[in-house]
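The chain below stands alone and is given in structure tokens; this is the form predicted alone.
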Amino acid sequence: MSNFNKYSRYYDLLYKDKNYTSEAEYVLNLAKNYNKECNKFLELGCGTGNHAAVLCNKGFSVVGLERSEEMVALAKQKNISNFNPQVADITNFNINEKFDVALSLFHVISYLTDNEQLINCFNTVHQHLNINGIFIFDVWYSPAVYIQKPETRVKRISDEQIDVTRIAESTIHYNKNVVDVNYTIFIQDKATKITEVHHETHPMRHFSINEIKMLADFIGFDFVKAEEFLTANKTSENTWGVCMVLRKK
């Protein structure tokens, strides 16, 4: 997630086509599904706070952990009430507070590709979690990686300072169940004509139904269900983003 370190600038940009409104309504929803009580929001990696504003709009309360600094700042920049957005680190923290759901959206939990990563950040969410808890979050899919198999992808933007290009191609490491997303990024800046390239890795983790199952067990959550992200389908090898959600015990 420190990858994103370079880029949090226009972060938003890149994302503003991304309808965050409808992604916050959805786990809304599964949470009141699974804990009509939920009150407390605890967000693992909330970026620049998009989730977490839609959520305290309707009158809740989210605490945001995000490892990029430069990320926290424009969080705090955009002064969301009953919004604390915090510096940490997903795989290790302890703010001292119990919270009836906790979220990890946009695939971060992608990104812990090291199993005592992944270990260290489950059990420390169980540890802030209330008695039947729900952690919700989003990851990519094994069957969707090995049948369709990651593409090359190109996506432009720009607003009225900068031109953005970015280009996705990656690298799949079979043994490892981990895909390699390799961006090049340029930024080109409108009145000077500048061209910044940025060159980045984001190792990608993704995950089977029984592998979730699993680490749930070890750790003490019940499995509630695995459907795809936003629509509530049957997962299946079309499913790329498949919406994970664990109760504690």
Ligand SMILES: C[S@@+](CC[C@H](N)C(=O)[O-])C[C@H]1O[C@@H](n2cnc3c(N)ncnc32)[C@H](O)[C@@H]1O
Second form
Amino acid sequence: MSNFNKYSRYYDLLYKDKNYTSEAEYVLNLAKNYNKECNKFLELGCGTGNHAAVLCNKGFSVVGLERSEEMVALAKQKNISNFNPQVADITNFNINEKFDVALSLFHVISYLTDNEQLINCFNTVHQHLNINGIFIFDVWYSPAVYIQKPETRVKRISDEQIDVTRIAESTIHYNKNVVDVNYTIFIQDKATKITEVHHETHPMRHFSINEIKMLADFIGFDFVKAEEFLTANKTSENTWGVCMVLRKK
Ligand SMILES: C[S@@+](CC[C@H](N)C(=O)[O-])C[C@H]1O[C@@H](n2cnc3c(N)ncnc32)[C@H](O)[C@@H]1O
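Switching from the form predicted alone: structure of the form predicted in complex with the ligand?
Entire complex below, previous chain first.
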């Protein structure tokens, strides 16, 4: 069951300042560095299609898999050419096609909190990649989570019709490498002043590099690199989002 239900209606508004263009260009450069052949992209957890829009605009084709029907409906409304968003679970899918690059951006893999889900997802991605195909994903990084600890955060954002206030409060489950992010979202209609309140919990798993290396090896990927997402800096306890690059053997 998706935890992006009501939330998805406000998703693009909440992340309107996120720089999807530079993120998509960053992953495209990474993919091209490690695979000369990169035309066909598979995007896991494609959300409302914001990264795919940038890639398709550059002439690439993207199949997007996304569990939330509402997110897929929003992605389809954007009418992005060469983008095919589909409702699917990234831990269990079968499309009769192989890809040069698999992407999973904005912590989607961190939503796979148990080992079986992770193994199923990595195995299935492996089956859908060509030899030397690249798998790029960003996840929460354990050293940063343990040292910095997630703080309570408040985000406020508006458009012409609504004011949205989102409070994020976290609970850490040390033995599972999981943090529950509990969102309370207030949506006030500017004209009527009526306020809706939504609650969603997003359990997020964080990873060490060795954990991903072990998983990669077990499934049949070479571990290519880990770096801070977007800056390409060396990972440290200050790196909340780490980008991992694997290549199918
Ligand atoms: C933080 S959002 C990122 C969306 C998009 N990649 C972006 O950058 O805007 C995480 C997304 O992962 C999706 N997701 C989480 N678990 C999933 C699963 N098992 N199968 C498919 N999608 C999943 C959620 O529905 C949500 O759209």
